[in-house]
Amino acid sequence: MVPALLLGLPAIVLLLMFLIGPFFAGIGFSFTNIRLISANPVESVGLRNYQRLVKVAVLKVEPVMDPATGQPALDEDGNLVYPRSRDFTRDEENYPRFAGTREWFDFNIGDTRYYVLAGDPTFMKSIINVIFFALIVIPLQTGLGLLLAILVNQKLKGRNFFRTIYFSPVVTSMVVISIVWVFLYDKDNGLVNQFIGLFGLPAVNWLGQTSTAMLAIIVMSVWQGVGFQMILFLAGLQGIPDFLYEAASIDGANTWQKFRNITLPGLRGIFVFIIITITIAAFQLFTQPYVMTNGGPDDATTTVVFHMVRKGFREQDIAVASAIGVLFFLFILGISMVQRFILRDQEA
């Protein structure tokens, strides 16, 4: 017993120093106003950091009236003029419910304008960004991984070569891959624009436009990670007994019927594992936007983890960064609980 404890002691100490200790320290920091470098004493602020992150309010305003005509005022372009949202968010005395918020986005219903305010609009944008990323990457990467697995599972010459080619991006550094794709997406000399130029299409600033930056990262991420899903699906395909397909052929089943009634049920456990792991990885998105876009343009590629790192180390706001980390941990915990429920249902 004692020799076993001595052998495990270095690992236990390292886990306490670099994993367990920082985890509980981060929870404690999230209830304070601690900054990375500050002469001010650390004070407890309760749930203020969490309230700031999740606070959302809606401000309804009507057009500004022209006192001379009694009609709504118009700007130089002929558009209605509305009060600015900051006229309300900065007036804490008359509008306390909007205190500490900033404009997230606005929309009009008729002549009435609605400002959606948030305590941390960038945090809200990062949540929307990772949800959008996950909703596209999960089905796309899962479907392509299954397709590639079926292709390389065929008894054809050179299949090991293609397995290696498809899997090689997975074992390559994400930083290196991100840098390479930055050059591929370059507006002036990138191979992507040169390729679409062959069809007479104009060059696109893939990483410099809010409408294309996240899509460009999605394409690169799917290409980089699909090889891992391919290997998992390939292992699942090889675990399905051949006699099931032989029996289906004797009964007159076609290819689609075999796929639907034998292949998909046989891969159910692999599907569950892959979807859960892709979901967790999608919400942990950091390296690609950090290297390729630095979270821009206009926070179009900012993610939860990227925002947490920026808050903690660039802005030195360790307290808010810790609160973001705790919220992120709770979300991942929720994903894990869903996974346990699905797997338990499968076993039953």
Second form
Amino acid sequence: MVPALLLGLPAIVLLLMFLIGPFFAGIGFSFTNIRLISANPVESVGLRNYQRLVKVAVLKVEPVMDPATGQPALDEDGNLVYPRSRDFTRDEENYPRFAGTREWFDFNIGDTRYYVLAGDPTFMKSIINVIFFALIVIPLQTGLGLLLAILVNQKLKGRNFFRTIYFSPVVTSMVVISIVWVFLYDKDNGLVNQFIGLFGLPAVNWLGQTSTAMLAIIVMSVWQGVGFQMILFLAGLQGIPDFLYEAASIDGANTWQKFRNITLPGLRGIFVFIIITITIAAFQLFTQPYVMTNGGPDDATTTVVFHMVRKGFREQDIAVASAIGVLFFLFILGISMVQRFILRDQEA
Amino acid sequence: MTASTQSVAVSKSSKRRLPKDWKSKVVQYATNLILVIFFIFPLVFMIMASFKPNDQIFADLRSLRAFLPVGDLSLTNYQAVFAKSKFPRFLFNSLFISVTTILLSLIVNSMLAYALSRLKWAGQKLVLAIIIATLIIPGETVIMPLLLLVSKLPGLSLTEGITTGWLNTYHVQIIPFIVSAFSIFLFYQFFRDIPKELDEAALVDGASRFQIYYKIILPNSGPVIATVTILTFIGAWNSFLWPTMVIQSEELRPVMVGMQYFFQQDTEWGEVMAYAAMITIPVLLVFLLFQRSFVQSIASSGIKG
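And the form predicted in complex with its partner chain, for comparison with the form predicted alone?
Up next: the whole complex, starting with the chain shown before.
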């Protein structure tokens, strides 16, 4: 008992202080107004931080009428004029339902305009951004990862060399990679624009415009991380017994049939695992937007963790940042339960 | 097309079938060559640019010269890194933090794992269950409350006596990262598979539990020590978000944060590339030396989920 305590105590104390303690403290903080540095006393605010983060409301407005003619008013360009969303969100007395919200985006159905309001529009944008990231990266990284794994699994001279090259970005620091790629993506002198210029395409300000900034980060992230998926698929491929392929050959199966009916089913567990790790990694995305775009332009590359750091560190709002951290944990918890469920289903 | 079908084809191939095989080999080599270029061009560009003056970097971009060691090559950019930043200091900080974290984490995590796998004590099962449960807690959930916590923790300073807050210290970059539920778990799994007969023989010979730990268990745990070392090193060396928040002093800055500052204050491409090369090439060389361990360690870190 005594040696066990002596041996185990340092790790247990550190675990309590720096993992379990902060974990529960974070849950507690998320129900308060605690700040990093503040003269005000800490007070409980109930669910307010969470409500603010997830609050979404839709505001329906009709075009403004011209009182003189009774017809809809038009601006100089001949477009319909609508009341501004902030006329409602800042009028707590008459519209308490929209209190504390700001405009996230708007759309029209016919002449009626709908403003979608959110308690924290940037948080909502960050969730959409990471979902977009995941939806593009999942097919790219699984497809390319599987292709690489198949290639380096061939009996080919130099395959260890190829494997090492494809894996090397995984062990390179993301800060370094991000900075080097800022130069590659440079509008005037970047290699990427030089390269597409060879095909007569015009130069693109990859990181400087909302339509391409996230795509640029996605391409770089796939390039950096795909070696990891390659290794996982490689392990999966090597786990498929050879006799299955031999039996299929005897039965006259062609290459595609063998791939479709032996390789793909044999890799199902790996596929599930990879899709889940990529989804989690998308929600963890931080270094790339921090170094390359600072979350911009116009929040186009703001991610969940980036927003959390902006809240907690730059704005010193530890309470809201902790609430984002708790939501993040619930998300991870949910996704690992989905993973368990899918894999259990497969085994049965 | 698939790996194993190919290997089946190869094993069955005779001289008669060689031409077909030969064609597919050419396709495979060509594909690999394109991929090698795709994966290696940023690194080659970085290294070459680090030796070139800025105007030449831009001029070379229009041709393959961007990837070749041609023209006016010098160490000017490297000298500029040393002149414009405290690079040696940043390097020392990162090495010191990495080595200290690795050593302490090897000791602390393996001791608990030994107690869990080899000794009988009250609460053992509970502690093991808690450690497995904590594997799911993401660092992102803990980092903000931890920031507040370390800003309030008492510290001891040689010059100021008892201080408040761990911000701007070495230990704030080390102590929170010593213990790792995943490392404990790796050690635990490995120790469990070391035959118990070894301990029993040593006990008969009069060895203490602690002696068994460091004379029998640890010397037989090379692979798991390598894995924990590699994973802890990658984490410590690449750490970025945490030091960005807790370190304001330039004296205590690690290399990655130093690089971000250098990048922001200075847009001379060649100099930034020289800085990047100096913190990337050594790690890549270590990776090349211990490839197998690196790949296995990183793969295992992904499989924990």
